[in-house]
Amino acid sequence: MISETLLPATGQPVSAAQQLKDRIRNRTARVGVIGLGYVGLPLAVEFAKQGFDVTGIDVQGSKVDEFNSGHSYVKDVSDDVFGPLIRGGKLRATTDFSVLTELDTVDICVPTPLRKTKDPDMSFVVAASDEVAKYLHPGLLVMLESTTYPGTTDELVLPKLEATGLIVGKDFFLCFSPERVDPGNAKFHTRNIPKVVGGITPVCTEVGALFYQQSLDTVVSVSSTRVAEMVKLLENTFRMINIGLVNEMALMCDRMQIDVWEVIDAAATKPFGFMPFYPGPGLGGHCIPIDPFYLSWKSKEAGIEARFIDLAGYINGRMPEFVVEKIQNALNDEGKPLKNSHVHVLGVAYKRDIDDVRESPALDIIALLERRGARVTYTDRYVRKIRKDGGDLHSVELYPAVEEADCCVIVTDHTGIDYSAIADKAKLILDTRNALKGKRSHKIVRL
């Protein structure tokens, strides 16, 4: 914990900001991370790799135990990197928030889900902020990384911290820095994805930027926490709306009997003014299906209707139903009803080569198929079990399931799978990801 010291030459007190900057530069700052999931764990690892002593905090005791065992439960961080940092004492985890009294920095990386009413559930951020406020001390740098609506940092977090009597920008420092993690991306990861940071005051921004510069390749400072909060929402809203557009194109092309994939590939040859997006069975993951609705909710509070966001959300949310209708129509063409047919799903993770099923369209597709009386099985080497109403569903061997099913549907196109061979053995196959690009057969139905 930083305390007031005097400059030898002048006898003047050294500011808390300067003391913290010095500790950050010489790697003696003690780093904390609240929330040890797919954002917090990789962040903790990056700082530990640069020589900082890092303490992770999580309310789940089982996660803390696994963390301290030296086993990485986040696919993007290997045990070969994670284990030595634990054994070398650079990384540790606890459920005890009182450790905050010993730390110089703390990143809050907790979930920010939506309620069923599509408004933000800030309970995790509130709980973490309350714990930080309880142990707030002079010299602490607090950074919120959880994706949220513009105004969260200064409207929700700041009042809790200032209620202690400490002054932001003088006694403690508060920033927002949006996480930009893309699980499973082999090219871009925590270290080399540019890091945006905005503080409550200019001094907060300076300290926050300096901190991230110690472990991350590029840091982009912005003028406020609200700008930083809006950056993440713009990024994911841009992607969500463009996916909504191309999904609507897929619906139109289906009615007109036009190959939407061929249309996109041809349009992508234009060297300017066009960026290819691709249709699919629906949006998944924690960010793209959720983050834009934070902006929609906040804009309604400001008296503005986010019509693009709401419409794109409706179209993207409709895609699982469209996929099931395609399956039903394809079976009908073969003289089979969907009811009592065996449908085998290939891939249930929300994107390729990861084990995350959050908001995965596969879950909706399976539920819709079962509701219509189909018997559903699935294969996914990354997801061994999915929980659903009526009991868990377990991944089965690819063969003989592919050969036995009345229809197979490619929902998540994991790499390393011979989809062409699957199509040859399947009685009927629906490809929602263009995994069978270039392959022609009367058995193949495309989105």
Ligand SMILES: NC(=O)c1ccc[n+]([C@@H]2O[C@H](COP(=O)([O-])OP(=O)(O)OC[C@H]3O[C@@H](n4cnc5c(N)ncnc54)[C@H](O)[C@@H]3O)[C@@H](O)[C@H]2O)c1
The other form holds:
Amino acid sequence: MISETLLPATGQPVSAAQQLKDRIRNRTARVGVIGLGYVGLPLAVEFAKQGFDVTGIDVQGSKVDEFNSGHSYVKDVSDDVFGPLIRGGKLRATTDFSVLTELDTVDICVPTPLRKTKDPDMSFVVAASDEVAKYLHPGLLVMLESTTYPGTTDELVLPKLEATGLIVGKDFFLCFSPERVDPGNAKFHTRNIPKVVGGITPVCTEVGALFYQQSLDTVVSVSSTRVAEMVKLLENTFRMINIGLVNEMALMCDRMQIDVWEVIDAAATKPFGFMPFYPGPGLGGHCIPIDPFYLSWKSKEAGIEARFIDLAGYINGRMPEFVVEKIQNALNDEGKPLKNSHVHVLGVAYKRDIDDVRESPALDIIALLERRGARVTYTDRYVRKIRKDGGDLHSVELYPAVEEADCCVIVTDHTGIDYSAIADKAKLILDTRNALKGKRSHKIVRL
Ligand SMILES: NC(=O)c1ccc[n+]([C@@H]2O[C@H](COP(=O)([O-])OP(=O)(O)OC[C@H]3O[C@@H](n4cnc5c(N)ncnc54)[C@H](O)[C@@H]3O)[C@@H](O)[C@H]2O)c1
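Right, and the form predicted together with this ligand of this protein, after the form predicted alone?
Now the complete complex, all chains and molecules, led by this one.
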């Protein structure tokens, strides 16, 4: 925490910004992270690895206990890296927000889900900002990392902090810096994904950028918090709309009996002006299915309808139904009704090689299958059980489930699995991910 210091030569007070910059440069700044989930834990680890003293804050006592035990519950961070930081005293967690009085920086990484009405649920950001405001002190750098609509930092967070009487850019510093981490990505992780940062004032941006430069490879400064907020929404909306386009292509190709995967592979040989996206059973995770709706909600307020987002949302949202129709038709061709058939789902995480089922299309597919009378089992080595209406469903051994099922469906293509051998053993298999690329058999059905 910064107290008034005078410049020896002039007797003038050293600005809070200068004192904080010095602390950041010499790694004596005490760092905080609010929200210790998929984003917060890896971020806290990166700061601690660079020699900062880091305190994580979370409202879930059980998570804090697990964190302090030295066990990493985030798959991308190994215990070999995490454990020594905890045991060495560089990293710890607490549920007590009063620790903020001791900190020099704090990153807010709390959830930003959608309400059922597809409106942003800002309650977590509001709660975290209220706690920061309660313990705000001169010299604190506050960074919001949660994905959100443009205007959140200056319209929602800033007024709470300035209500304390402290002035932004002079007494404390406020930035937005979107988190771009891609769980399960072996090449790009917290440290080597360029970090965009925009502050409320130029001094805020400067201090924020300096802070991230200590721990991350590349920092990209932008002119405002709103630009930084919009950057993340552009990235994720771009992805969601392109997936919607290619899913629509898949629906068209299905009707015209054209192999959409072969079409994409050939189109991707064009060395300019084309970027391949692949169809699938539907969107999942905490980002792509949600973030664009933050933008469409805000743009409606500005009088602009986000038509691309709504359309792509509609098409992507239909994919689980399309998958179930394909299963039903494939069974029909074998003379079997879906009702009372056994369908075995391969992979339920929302994407390859992760353990997260939030918004996973597998959950919708399983619910639709069960509603139509199918008996459903699944195998996913990363997801031991899923909660659903009517009781938990547990992952079962791959064999004999694959041989017993009337139809298998590859929903998530985790690596290290011999899908070709599975297809040989299965009575019928629907491949929604092109995991059986190049393999031909009358019992293989593709998306
Ligand atoms: N998961 C991703 O791949 C990813 C990638 C980029 C951006 N994001 C964004 O980052 C943000 C966090 O996502 P996540 O996946 O880490 O979520 P998460 O659910 O894994 O973790 C959030 C954590 O915040 C805690 N929390 C909730 N309210 C709190 C409060 N008031 N104070 C302290 N802690 C609180 C929760 O207990 C939880 O541990 C979201 O806005 C998300 O959109 C996520």
